[in-house]
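Only one chain comes next, encoded as structure tokens, the form predicted alone.
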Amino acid sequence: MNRSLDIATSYLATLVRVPAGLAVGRLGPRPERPLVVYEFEACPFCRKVREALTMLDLDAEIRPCPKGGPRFRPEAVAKGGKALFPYLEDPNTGRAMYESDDIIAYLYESYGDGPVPLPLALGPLTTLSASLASAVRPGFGHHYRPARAPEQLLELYSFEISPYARLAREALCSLELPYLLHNVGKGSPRREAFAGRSGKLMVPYLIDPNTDTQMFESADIVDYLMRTYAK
């Protein structure tokens, strides 16, 4: 897709779901270990869970499950018994579950300090708008592109509603590259530390310990991932 069209459609996907996945709300206890989420970027139900992760300022190890992916999709099925996404594992409590609404309720019960916010609590209307956001970018972050697996987890600083971060996450998903997602939505108490580490407050920001690479700019990140990992 043309770069300008890429950006325009990603912005449109963002507008469909504003303000979900933009700002951090009231926070509860913090988990000691990152959550583990099996998901794929184009899935509207997965989108809702990623929005909750941003709004709760939670890190998560993302194990991408694009259609045709040989690694994490079969792994998720072996663990949970069915090819249904998202699938959450919480190593802090030993809980594992399907169903986006159940996952969101669990996250707010465990790590929030209040009810599930309205943008995530409208039932079919939430799912419909999340589906429309996915329809704006058909096929992106959905199908597997053959790639070699990294030895170490990549890291991505992001927040769900960012149109530029979305482009980087789509590439990571299509290549089935697992990564540690650091959410730094508006109002995140971790934004200052992120800016101190990276030198500026901008997402997406990719860290690849396999090649000692750190970089901003979605176009550069996508190009780097394709050159480094795509077969």
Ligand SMILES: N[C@@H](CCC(=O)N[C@@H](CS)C(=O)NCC(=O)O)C(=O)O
Second form
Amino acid sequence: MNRSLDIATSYLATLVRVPAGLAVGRLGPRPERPLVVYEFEACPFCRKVREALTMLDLDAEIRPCPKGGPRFRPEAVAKGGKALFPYLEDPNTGRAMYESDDIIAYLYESYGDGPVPLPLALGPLTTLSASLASAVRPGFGHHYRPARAPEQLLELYSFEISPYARLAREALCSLELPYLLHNVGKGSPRREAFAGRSGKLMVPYLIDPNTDTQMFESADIVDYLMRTYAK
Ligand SMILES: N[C@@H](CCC(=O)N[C@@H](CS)C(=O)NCC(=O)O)C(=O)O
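For comparison with the form predicted alone, produce the structure of the form predicted in complex with this ligand.
Complete assembly follows, chain above in first position.
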């Protein structure tokens, strides 16, 4: 897909889900360790969970499970017993679970102020619009593209609804590259520290400790990931 079409369709995906995954709401206790999420970018149920992570200002270790992926899909099945995504592990409480709605309810109980906000609580309507967001980016962040595995986790600063951050997450997903997702949605108390570290407040921002690389710009990030990891 050419760049203009990429951006236009990613904006469409953003539009159908706005305001979910944009701004940080009321926060509860902060976890000491990042959550672990097995998921894939194109999955509408995974999208709902990623939106909750942004709105709760939570970091997560993302273990991408694109179709045909040789590493994290089998790992998730070995742990949870079935190939169903998203699958959450919370190393702070030892809890692990399937089912996006159960995961979201758990996250709001544990790290929010209790109730799940409206954009994530509309049942079939939430699922329908989350599916539409996937439909306008057909095939992206869905299938595995052969790649070599990095030794260390990459890091990505992002927030779910950003059309540009989506492009970077799709590439990380299809290459099955695990990464620490730092959510910095609007109103995140961590935005200032991020801008101090990176030099400006813009997402996506990728850090790759394997090659000592840090960069902004979704097109550059996608290009870098393909050049560095795709086989
Ligand atoms: N009710 C589940 C549905 C999850 C679901 O159907 N996930 C699909 C992906 S969107 C899945 O895992 N399919 C099996 C696969 O991808 O192999 C939830 O809300 O989490």
